[in-house]
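Quick heads-up: it's one chain on its own, the form predicted alone, in C-alpha cells.
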Amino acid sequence: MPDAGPAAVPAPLLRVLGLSKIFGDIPVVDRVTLEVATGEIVMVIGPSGAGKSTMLRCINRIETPSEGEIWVAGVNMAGELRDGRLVPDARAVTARKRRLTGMVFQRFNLFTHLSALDNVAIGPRRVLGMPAAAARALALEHLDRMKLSAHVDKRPIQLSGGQQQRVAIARALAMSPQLMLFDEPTSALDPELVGEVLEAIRGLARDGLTMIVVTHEMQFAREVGTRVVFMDGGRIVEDRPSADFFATPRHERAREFLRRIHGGAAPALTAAGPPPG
C-alpha cells in the first residue's frame, strides 16, 4: 500500500498578507502579516496608537485597506482576483462577506429603542432572512448563553454597561460568524463590571470559538490567549505563545510596555500571576 505521506496542514481561518492602512501620509497599520488557525484565541496588545483597532476594522471591512490581502475561510474580503488583478467588491458583496466575522466594539452600539431580545434578533431576521419566531428563539439562546435570560425585555438604558456589552456579544454570535473580533471590549466599562464581560469571553474560548481580542487586560491575555501579538507603530513586533511572551518578551519595546503596565516591576508574568500594583 503506498505511503499516504504527511497529513495536510489545514489552511488558516484568517490570513492577512501585507496589510497597510494609511490616513493622509501616516501608515496606521504598516505591512502587517498574520495568520490565525481555527480555534486560536489571539490577544493583540500594545500602546495606544499602535494600529490594533484599525487592523481589526480592516479585517471586518469597516475600513478599506490601503494595500494587502485579507482572507477569511478562503474568501478574499477585499474583492475578487480576475486575471491577476483585484477587483473591489460591490457594497452588497462586502456586506455578505462581512458575515464571516463578528465584531464587538468598545462602545456597545445597541439600538436604544429596542429590547435586548430585539437587538439580537434583528440581524438574523433582516440580514439572514430568518423567520421572526426562529430569530427570536435564536436570540433567546444566545442571551441565555450570556446569562441575560432575566433581562431580555429590557432596553439598553435599563441595563448596566456590562450587560449591554454582553447583549452586543450575543448579537454578534447570532450571525454565526466563523471569526469573532473584540476591540477593547472592556475599555468603556466601570472596573467592577469588567469581570463579567471577560468571563463571557472566557466561556466562548472554552467553546472553541476562534477569536482576536484587542485588550489592555494583561492577566486575561495571559490566561485565555493561545497567542499574543504585540503591536507598536503599526507593525507586529512580537507574535508568540502567550506563556512564552509574558515569561520572556524578546523585544525591548514589549518589555518596556509590560514594565509600564505593571508600575516598573519586572515584565515576567509567572504562573503565580502578575506582580502586584
The other form holds:
Amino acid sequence: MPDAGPAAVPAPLLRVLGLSKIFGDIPVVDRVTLEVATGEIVMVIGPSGAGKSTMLRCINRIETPSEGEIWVAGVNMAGELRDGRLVPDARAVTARKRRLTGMVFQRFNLFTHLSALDNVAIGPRRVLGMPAAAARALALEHLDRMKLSAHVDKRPIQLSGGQQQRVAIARALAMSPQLMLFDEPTSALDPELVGEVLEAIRGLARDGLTMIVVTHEMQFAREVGTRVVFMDGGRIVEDRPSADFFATPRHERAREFLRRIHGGAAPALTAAGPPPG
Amino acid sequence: MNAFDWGAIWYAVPYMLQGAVVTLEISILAMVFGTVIGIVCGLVSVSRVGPLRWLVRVYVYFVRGTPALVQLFLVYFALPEIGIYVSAFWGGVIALSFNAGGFIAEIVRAAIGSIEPGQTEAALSIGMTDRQGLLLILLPQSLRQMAPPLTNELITLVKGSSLLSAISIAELTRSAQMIIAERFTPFEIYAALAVFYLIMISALARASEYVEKRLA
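Would you mind giving the form predicted in complex with the partner chain, to go alongside the form predicted alone above?
Now the full complex is given, and it begins with the chain already shown.
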C-alpha cells in the first residue's frame, strides 16, 4: 500500500462522514458515518428500503451524494480542496478515482455483447491501457480463480446466474480495487446457486480483501463478516463486531429484523419505525 | 382508354436505367453520410455535452418539422446565398443526408436509451468514462435494436430521392418525367417507374434482413 497519504496516523481505507442521499424530499440515506479499515469485512444488513444499496452506490459515486464526504484510501471522492473550498471533480476524474473501488451488482450487469473473457479483460485493456495479450492473460487468471476456466468464451446469456455473478466478481477484481463493494450479490440467484457465489466471496475474504457486503444471507454475514452494520430508515442503527451483533443485538429493530429473517412468525407489532424509503 | 403501350416502355427502359444509376449513387452516398451524421448526433444527444445536445435537438426539431422538399429547396437555393456553390447532384446528396441524419439521430438515441441502466453502471464501476461506456458498451449493444427502424429510414431515403427531380437532377423519377413529356404515355411510364423503385427497395430490404440476422 504505497499511497497511504502523508498522514502519520494510519487512516482508514474508507471514511464516510455525514453521508445523505435525498430523493425528492426523502432521505434514503440519512447522515451516515462509517469507517472501514483495511482488511475488514463489513456486512451491511437491514430491511429493504433501509438505504443499504444507496449508501454503497454513493461510495463509488454511481449515485451522487446529496451531503457528506467520502474518502477512499485518503482520496476525497467528490473533488479537491483548494483554499479550503471543495472544487468538484470533472466526471473523468471521478471515473479515475472510482478505480479504487470495485463493485458487484445484484443483477450481475455483465456486458451482454461480450464473452466472459472480454467482460473481464475490457477494463484492464481499455481503462488501464494494458496490451491486449496481457489483459487477456489477467482475465484468464481471474476467471480461473473464480473456477470459470471452462466458460471463458461464453456469452452471459449462456451462463447460469451463479456463473454470471462470478464473472462479475472477476471483472471487478481484474481492476485491482482496494475496496470491494457487493450489492446484494446473491439476491437475484436461484437458491441452489447462492452457495457457489458465497463461496467465491469467502475465498476473497480469506485473501484479506477489504469488502463491504450488503446481504440478506445472515449465516454468511455471521461467519464471514468481521463487522455488522445494521441499517434502518437510512441510518446506521448498530455497528458492531459480527459475533456480538448476532449474539446480542442491542436495538429492538435489529432484534425484530433478525426474528423475521430467521423465519420466526413474530408479528410486526413493534415494527412501527419510520416508513421504508 | 387506350391499350397499354408496351412500345413506350421498351423505349423508356434504357433512359430509366440511367436514371436509376443516378438514384442509386445519390441514395448510397446519402445513406452513408446520413448514417454517420445520425450516429454522431444520436451519441451527442445521449451524452452530457449540454450545448451540443441542444444543437442536435434544434436540428432534429427542424428536420422532423419541415417537409423534405422544403429542406431540399433550402439547401439548393440557400447555400449559394451564403457563398456555397454545389452542383445539383451534391446539393441533392447534402439535402437527403441532412434529412436522414436527423431521423437516424432519433433512432440511435432511442436504441441507446432502451439499454438497461445497469450496463452503464457496470461500465462506470470498472472506471470507464462516460464516453468509453457509450462507445464500448452502449453503442455496440444498441446496433441490433437500431437495425429495423434504420432499414425503414433508408427505404424512406431512396423513395425521397424522387424529390430531387424538382431540382432537375436526372435521377429515376426525372428521367421518367422527361419521357412522358416526349411520348405522352404517363400511365405506362409511371407504372414502369413504380416497378423500378420496387426492385431497388426490395434489394435494400433483403440486404438489411441479412445484416439483421448477422447482428442477432
